[in-house]
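Given next, in structure tokens, is a single chain: the form predicted alone.
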Amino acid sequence: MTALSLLGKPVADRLLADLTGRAQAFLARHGRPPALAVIRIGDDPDAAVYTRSLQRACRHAGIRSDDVQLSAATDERTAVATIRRLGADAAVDAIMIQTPLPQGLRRAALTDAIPPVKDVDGLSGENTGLLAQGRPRHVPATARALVLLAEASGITVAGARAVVVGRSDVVGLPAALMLLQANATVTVCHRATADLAAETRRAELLVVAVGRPGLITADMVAPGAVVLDAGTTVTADGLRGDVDAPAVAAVAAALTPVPGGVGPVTTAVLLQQVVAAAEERAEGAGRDG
């Protein structure tokens, strides 16, 4: 058995469409195209290209993107400043703090400083809060994409034994509570999971973001099983997924690749955020008018 090869690109491609025609018609009413500002502190070379990356997908989408810049000396007082006056700011609709921060910046700081309903990442407190209560507005971009890919593979969700491997509040924890609330029997592991090969192997649906090259071998993944690599790691040999994608292809049903499986959906997932906060805002404004 050789595992289906679960690209991104055509779940990707559904949300771009309907996210553009939203876009167009934001455009058509309201005179301007949905913003995003995305704010960068300090140079860290990555976050540089995925800025770029990011700002192609919005203009071939029809929105509007703004790389507020500032340096790796700025202080988390006027990080905040920005982030409120930005919040503030009519003109924008969405905001999101790429990582890593500088020494001393606190995320959690930055991220309580935006608006909720501009903070398209799904991390503020009151948007976290929403998905934890079943009434999701904004949610982890990448999150949502494994749901998505997971309903795309073919497996029934509903009732499907899910294990999601990692619990950080940016992937694996709104991952399972979304699984969760797809009516998924979800079981979440970490660093202090006695043993994490067994738990692995009673997944038909195996969700695995934890940044560990290669963490998940064949001998872990019951024959069969989705398998949803969430994992980016530079290396000297490329980019590498949580998974060892070779040995794992021949156990699995299906597998996504590590580029271009998650990755793919995850931005659109985040542009279709960034028309929806648009959507949100232009509907409170006339209600208010």
Ligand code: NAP
The other form holds:
Amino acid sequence: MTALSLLGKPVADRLLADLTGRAQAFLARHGRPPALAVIRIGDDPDAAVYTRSLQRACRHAGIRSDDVQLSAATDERTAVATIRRLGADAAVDAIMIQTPLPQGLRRAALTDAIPPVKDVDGLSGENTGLLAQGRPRHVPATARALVLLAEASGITVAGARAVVVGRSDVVGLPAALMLLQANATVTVCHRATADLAAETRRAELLVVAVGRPGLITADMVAPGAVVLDAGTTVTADGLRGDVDAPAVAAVAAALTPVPGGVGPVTTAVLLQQVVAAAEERAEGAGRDG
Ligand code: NAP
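Please give the other form, namely the form predicted in complex with the ligand, since only the form predicted alone has been shown so far.
What follows is the entire complex, opening with the chain shown before.
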């Protein structure tokens, strides 16, 4: 068997067609495009590259994006004040904070300073709580991307045995919650999981979000499983996922490539949430990604 390569582009293109139309309609109704502020603190080169690619995607979609750069020496009080100022700015619909943050800045203190309606990364306490309660507003984009890719894979998520490796609040945990809400039977694995391979081998849907290239080998995957790889690690050989792709492709039914799988869908989900934030603020529309 050679796994179907589950590309992100077709899923992302459907989302982009919808959100671009909505961004144009928003511009026509309000005389300005939806607007995203991207806050970068310090000069992490990967964050700079990611911000530029996000800004390109925003331009294509008809979304204004502002790169708000603060120096690495910024203290938490100043960072929070900047975020609150953007939060109160009527011309800013959405705010996201790039990571990694310089030492001494607590991510939760910064994300909780974003008004929840503008928190398009879905990481504030309020948006995390709403997701946990099954009434999501903005959600972490990668987690939503994973669910959309699971649906696009042809698997019936409801009733499927899903195993999520990784439990961060950015990817693993929200993905597990969303799969649970889609009626999958979900197991969540982490560093203290006693026998990772025994857990992953039971999965009909295997979601991996760890950041360790090659962690998932072919003997850890059930024949015919759908495997979604959210891992992205920059190596000397380029960007690598968490799955040993050539070997796992011989066993799985479908596998997301890295790059080209989860990443493009994540970006499209994020932009969709920017447009939804603009609509909700301006019109109380409450539409979401
Ligand atoms: P993270 O905060 O470092 O979390 C990693 C998770 O993996 C933790 O829950 C950790 O367990 C678990 N883990 C680590 N080693 C393990 C092992 N040997 N066995 C089982 N579980 C293990 O990372 P993250 O922010 O979730 O990101 C995960 C990956 O996704 C990274 O490669 C990141 O670059 C990527 N990512 C991709 C996108 C995208 O758009 N494609 C977006 C965001 C992140 P503990 O909780 O026990 O420590």
